[in-house]
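The form predicted on its own is given below as one chain in structure tokens.
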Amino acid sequence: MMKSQKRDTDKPKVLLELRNVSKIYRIPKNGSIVAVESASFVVHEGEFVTLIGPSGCGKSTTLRIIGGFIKPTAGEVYIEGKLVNDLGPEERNIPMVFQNYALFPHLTVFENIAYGLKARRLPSDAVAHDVAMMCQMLNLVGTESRFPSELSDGQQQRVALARALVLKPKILLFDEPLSNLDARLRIQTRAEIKRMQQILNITALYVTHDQAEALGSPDRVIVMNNGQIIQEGNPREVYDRPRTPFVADFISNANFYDAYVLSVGERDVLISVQELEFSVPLANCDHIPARDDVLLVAINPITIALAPLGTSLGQMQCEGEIEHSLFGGHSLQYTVRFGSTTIRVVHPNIQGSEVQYSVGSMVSLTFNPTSFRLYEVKG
């Protein structure tokens, strides 16, 4: 008997698709500003996708185009295969959770959460039932009669989330929703958003400029810069294999140096960096280099091991001197003299370990060349 093949209908359904979407703002007497340029991607049912990039890169504009708040200059937006360019926000059923919560100050928690349901003219008992369920799921029981001004920032953000989730949207948009929260609340609320998204199987598109938020929750990350999509993939792929120097810098705060190609083999490239030689997998290059080329090498600070001088951790070692030390709680960040320059090293803070290097200490630096990324030098 032949094995049954997986049918196309078993593949995740595409809920959202952008095709060559651009947004250009015309400025009288000053030309124009390209906010988004030819952005194309799809989002599948139940997927959690994060858009990340620096301020002004076009990620929030892209989100507002999807939500119907901004009309694209060019390109097409499809929701469940339907072209929606001419549909406003109220016709798309894609609620957005904003950075500033956007709660109605004169309405109670119950009334804020119920607002969209009442706009749909649902029966009062159905409204009460759905609001009660949201309050239970988001730990808001007991706050229903309070006004937003009587709530903490964390509670206000949960009310904003409940107001969006109670509409049972197929797609939910988040525009930097945790920016106003302190570090502890950001971690808690981020976990809460992910939990609710999984329980309700909601498709989520999340905008942030924070690397921890971008990498901690999503199924897929889309990196943007200057209005363009630079790279997309699962968080581990984007972090470990950045395709461009920009991604390596923005996602992992990489160290960059000139690398001189000494030889090119079938699988490896031999390079010289600060008078040290490293053999780097050819797969880590963004192109096939030639002997005597000068490349740009990116070295992730977490891939470098530190040890007291004389300790042997591997073959790719050199001496260094601690020039700066910063305690960061879960890690220690060092600036270490490396050849004629310096290198940033992130060293884990292991509980119970007394190892912390002071300024002026001599240490051994051990490198992992299989983690190096090599790029063609532009211009």
Contents of the next structure:
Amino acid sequence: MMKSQKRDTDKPKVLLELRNVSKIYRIPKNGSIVAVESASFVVHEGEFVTLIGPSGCGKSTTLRIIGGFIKPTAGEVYIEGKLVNDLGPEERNIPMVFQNYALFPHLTVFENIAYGLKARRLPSDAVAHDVAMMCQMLNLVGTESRFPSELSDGQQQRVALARALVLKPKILLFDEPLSNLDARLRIQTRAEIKRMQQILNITALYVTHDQAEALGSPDRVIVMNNGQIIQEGNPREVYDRPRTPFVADFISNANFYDAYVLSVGERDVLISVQELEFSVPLANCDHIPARDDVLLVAINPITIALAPLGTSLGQMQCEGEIEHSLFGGHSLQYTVRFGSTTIRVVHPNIQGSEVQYSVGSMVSLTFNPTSFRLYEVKG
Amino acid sequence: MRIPALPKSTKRSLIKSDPVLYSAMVAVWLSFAVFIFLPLLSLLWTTFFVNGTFSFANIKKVWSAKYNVRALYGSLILATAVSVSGTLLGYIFALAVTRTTLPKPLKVLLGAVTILPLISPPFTSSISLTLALGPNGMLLKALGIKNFSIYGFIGIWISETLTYFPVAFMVISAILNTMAATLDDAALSLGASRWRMLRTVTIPLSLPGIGNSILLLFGASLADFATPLILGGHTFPVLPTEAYLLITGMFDLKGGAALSFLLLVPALVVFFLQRQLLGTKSFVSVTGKNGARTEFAQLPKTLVVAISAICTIMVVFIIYLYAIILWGSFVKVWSVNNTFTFEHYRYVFKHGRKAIGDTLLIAFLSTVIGSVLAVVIGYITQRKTFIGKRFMEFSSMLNYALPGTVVGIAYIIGFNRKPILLTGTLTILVAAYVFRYYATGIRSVVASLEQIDPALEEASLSLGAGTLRTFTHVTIPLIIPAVFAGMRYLFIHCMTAISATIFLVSVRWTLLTTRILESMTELQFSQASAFSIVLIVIVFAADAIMHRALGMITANFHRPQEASYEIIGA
Ligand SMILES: Nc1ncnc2c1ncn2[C@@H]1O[C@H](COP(=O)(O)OP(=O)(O)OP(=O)(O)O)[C@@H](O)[C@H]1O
Ligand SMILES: [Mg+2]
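We have the form predicted on its own; now please give the form predicted in complex with its partner chain.
Once more the chain from above appears, this time first in line as the rest of the complex follows.
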């Protein structure tokens, strides 16, 4: 990506574009399911884009429409500016890496990787050369003559990756490729994918329902829910400025409270939440509120600071009682009772310097209102 | 450190440690000894011992008759031809049902039409083929074809293909269905054309099914006796009919035994090959982690058109054949006097009443006894370990693996003198059916037990229930759907199968199928048709009742019943 951007200062080339793509499944006698509703987005050359959303939101359907496995009910798909709606998957040259790997069980590792090359009728020495290179790059040397069932999960996943990468495709599609792996292997393989994507300068569209995976690597995140695209942007932006309560909940597992608007100023809006008053930047609000409105406030659990009672960290402070605590390795998650409600707080686990708060102990909570998000209450 | 010696008491005798299992095993071995080993050994004895000394004289004698050698080759050629054509046709049907977007009702029709030959007596298609393509055949007249004879290889081949291709269809569509659909997707997304996908993924992955189907059809055709009897004439002899004619026509038991030994050898080869094939782990079982439930990719367009055309022709042809039988049962004299009449049905219910009653009684008894045995044998071979377990498994399948003719001849030889004189009794008929067709029951019980975690039974034991109580209160309720599935096939077989029992019927006990055969050999086509229709209706009705009963019993289990129409032989 870096290279191509340096070379031509123009905008990067659009490789893939979806225009108002919808997919409606008709269930006999049972009405219909809108799996994807009017989705539009573009993917530029060299980009790594992640599609994220809860289970059943239509991610796989979107990806399979792009791959050519499903015909959209409405809308158009363009690859390099060419309308491909009527092309089958075999004519699109955009291989897919499947969640269950979909390795051919009756073919060896070599034959699996060579499959697409042979389908393109490449001479056998070129096939052998390319496959050998791929095996080297993905650390599969020595496994060539084995069958997929004789490989570990991680190796199988790398064969699936090699099989797609060896075709040097314009775009590579991933459908939750890591969800069958354990946590450690997942991190390793994710890094591998990212590395290969950069070395080979491949454009990737990557589906996942794991937020860490989505935020961790890509250039851009597209958040979906109920078949619709809710927000797209770089991970930082989506994390810090979720556009809807759904995104705030899904991406950052935010706390939600009713917020009563006390006054609206030029730059800030003064709200009351659980009898505490906060001044929140107007820019954090999804519309211009009026006095006495009731809004929804989203508070990211990571933005709340905990301190032993009596320690002063700032002004936006109140007391609370630890009701529940969960050790999560890198962080500690607390449920803290304050006023008449509770709040989830994620506290970094910095070794040595921090004490763990025990259940029942009193703490002081410090809020950072500049990170609050305010939403209009709908419905 | 020294490893302490095992205490001697671990080798407690089975009688004390598990008396229920012990008595069950004794009963099973006893029944095997009487109804499997005794007849088979008698057959071998009669073949190889002349006046008490070992000799190849009998074999040499039948081998020296040119006619018998022709019968052996005929059997092998026919079986090869049928297994290839039937498997091909079955594959086409399976592709149509699992890999095309033909409308649902059409697929249901395809499935239903393939059920018909499975539940009809094995020679139904020969009867209707005679009516359509035989002398004065309807279709021949309609098409204006002269000089065509249905009698001989062509006729038997068409008829057996029609009868047995549904078996291929069942086996292959099962394997095509379990393939992971994402493999199709993967092939396409890597740039393979649809033909290439079919050639490099679909067909290689279904090879175990193809192999199994070829073996099954080979065995079925090898054993089939009714079709060649009706359509073979003297132009195309095969072993089962020759053996039958030797025994019933010339009362030559030794010759019949020797001939059936010739038949036994290829049948056992097929049986061993099949065990080998099913024993090796198939590729399919290692595919599809979290099998994504996507649809299979479409086949190439031209292929879909071809498949649809072939299936349409076949379906129309099969329906036509059955319609002929129905029509034939209502006309006075087939193709001579076509006036409508109930005469034949009146005949069936008057003179055939005994046959109907006998058949139902025999089928009912065999089904009940066979199911109980199947549960016991299936349970002990799947759940228990004991010496001779594999031998028990093997023996239990033996009568099933052997051609019916061989079993029938073995039974008449084995039970025609003291100490066990059973010729002409109900017992011998029921035993023949039970030990031949409980095999499907055993298989479905074993398959079902493999799915059930032994921890469930261990839980019951640990809660204080005894072995027997655990079996009746935990195991049986869990496997009852499989038992019923086995029962259905057992019943269908007992109603329709003929190859073994043709040797065992008597004046006292007779069967519907033998009545049909008699009508055919007397050229009473309309009577044969009426008998066939009555038989098919009874089977359909009984099967529907059992299906309902199963539905009621398993209503609270919410477990979809997987009918595996796996193997239906003659
Ligand atoms: N063939 C189909 N027929 C009917 N409905 C379908 C079909 N395939 C998917 N759906 C429905 O469409 C919706 C979107 O499905 P999709 O597979 O795209 O979800 P997803 O976002 O990939 O979910 P997950 O994270 O669980 O994989 C779901 O509600 C699903 O039930
Ligand atoms: Mg999905």
